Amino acid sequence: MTDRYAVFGHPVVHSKSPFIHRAFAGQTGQDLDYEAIDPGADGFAEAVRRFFAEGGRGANVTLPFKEEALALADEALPRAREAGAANTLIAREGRLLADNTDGAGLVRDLKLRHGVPLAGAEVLLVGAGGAARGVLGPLLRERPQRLVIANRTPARAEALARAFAPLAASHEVALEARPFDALRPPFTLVINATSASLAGEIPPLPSELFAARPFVYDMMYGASPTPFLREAARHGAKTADGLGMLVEQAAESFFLWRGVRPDAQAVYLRLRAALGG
């Protein structure tokens, strides 16, 4: 019997997940079907319970349901607990497990695809919402020298830094929060974890941060560079968008479900070509 998987989101019609996971299945000879399900704004829990009751084996979860997915699971695995949200659900022995593969996807994309060294790096993480929280733990475990969180609302950055202070200390990482106007170069890596690019906006970072030519990464992606990446490139910085993170986090989910790691690079190249890049 063909195993069933899905991605839940609202909206979800433009999700690349069905394409990615069907491509992974074709590569690895896995007999599975993968669909996109939009349960509406208020129907997530009921739709997920029905999907797994009918034999679903696993699911991805995207906005706005990641926190609800964590609460719905019978057990939250360590990465999901740490992130406070889940993007992967796994049916195992009659129980529903929640995991979060976003941080692993980001780290793999930075290190393997873009050759960005994280050990000993000076990292600026822009944003203090769910996207930032979801990747902070995996970034700290790579042992950068320093990681600074900056956010439009400084109190949120400070709260996030406090929450992850024990993990940072255990990996000997200097973790701090700063307002935008107090940021000073150099940073070797700047990551935009805000949703500003969706609105065509740019976080108000001092221009000298880009002029110092760090590697600049935006978790958003599209057919053309985001405003954040265009601004960074204008100052001579090397840039990358989040398409590789999307594929890598999906590959990590696929591995959790099927026990085999697909060729993420092949699917990344197909998606990049489809976007015209």
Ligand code: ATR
Second form
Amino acid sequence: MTDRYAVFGHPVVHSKSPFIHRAFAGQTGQDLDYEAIDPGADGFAEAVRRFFAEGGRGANVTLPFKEEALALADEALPRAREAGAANTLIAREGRLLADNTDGAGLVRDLKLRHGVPLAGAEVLLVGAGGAARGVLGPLLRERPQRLVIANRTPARAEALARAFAPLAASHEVALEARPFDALRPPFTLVINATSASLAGEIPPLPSELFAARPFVYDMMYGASPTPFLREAARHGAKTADGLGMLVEQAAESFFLWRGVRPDAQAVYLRLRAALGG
Ligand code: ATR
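Now the other one: the form predicted together with the named molecule, given that the block above is the form predicted alone.
What follows is the whole complex; the chain from before opens it.
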């Protein structure tokens, strides 16, 4: 029988996950079906329970349900617990397991697709919301030399730095929070984890940060570069958007469910071509 998978989101019509996972299934000869489910603003828990009661094998979860997904699972893997959110659910022996593959997806995209070294790096993470929290643990485990969190609302960056202080210490990473106007170069990698690009806005970083030519990454993506990436490129920085992260987090989920690693690069290239720009 064909195994059922789905992505839950609200809205979910624009999700690329069905395309990605069907392509992975085709590549690897896995017999599975993958659909997109929008349970409405209030129907997530009930829709997930029904999906798994009817034999669903696994699910992805996107905005705005990632925190709720963690809460309703029977068990959470450490990556999901520390992220405070789950993007992947797995049915295992009648129990629902929560994981989070976002950070692993970012790390793989940076290292493998873009050739950005993380060990010993000096990293600036911009933003302190769910997206930043979701990638912080996997970034720290790569042992950068230092990681600075900067956010429009400084108290949120400070809270995040406090929460991850033990993990940073155990990996010998200097982790700190700083307001935008107290950021000092050099950074070798700047990651935009804010939602500013959605509003066509740019976090107000001091422009001298770009002078040292860091690699600049935006977790958002689109047909044309985000305002943040355009600004970085104007200063001569190398840039990348989050399309690769999207495909890599999906590949991690697929691997968890099926035990087979798909060819993420082939699907990445198809998506990039479809985006145009
Ligand atoms: P997400 O789950 O996408 O991270 P979130 O938890 O609402 O969503 O967090 C959004 C992040 O983008 C926050 O870091 C937010 O900064 P504040 O904590 O100060 O709100 C940041 N953000 C959104 N719009 C921004 C803008 N125009 N300039 C700078 N930061 C912005």
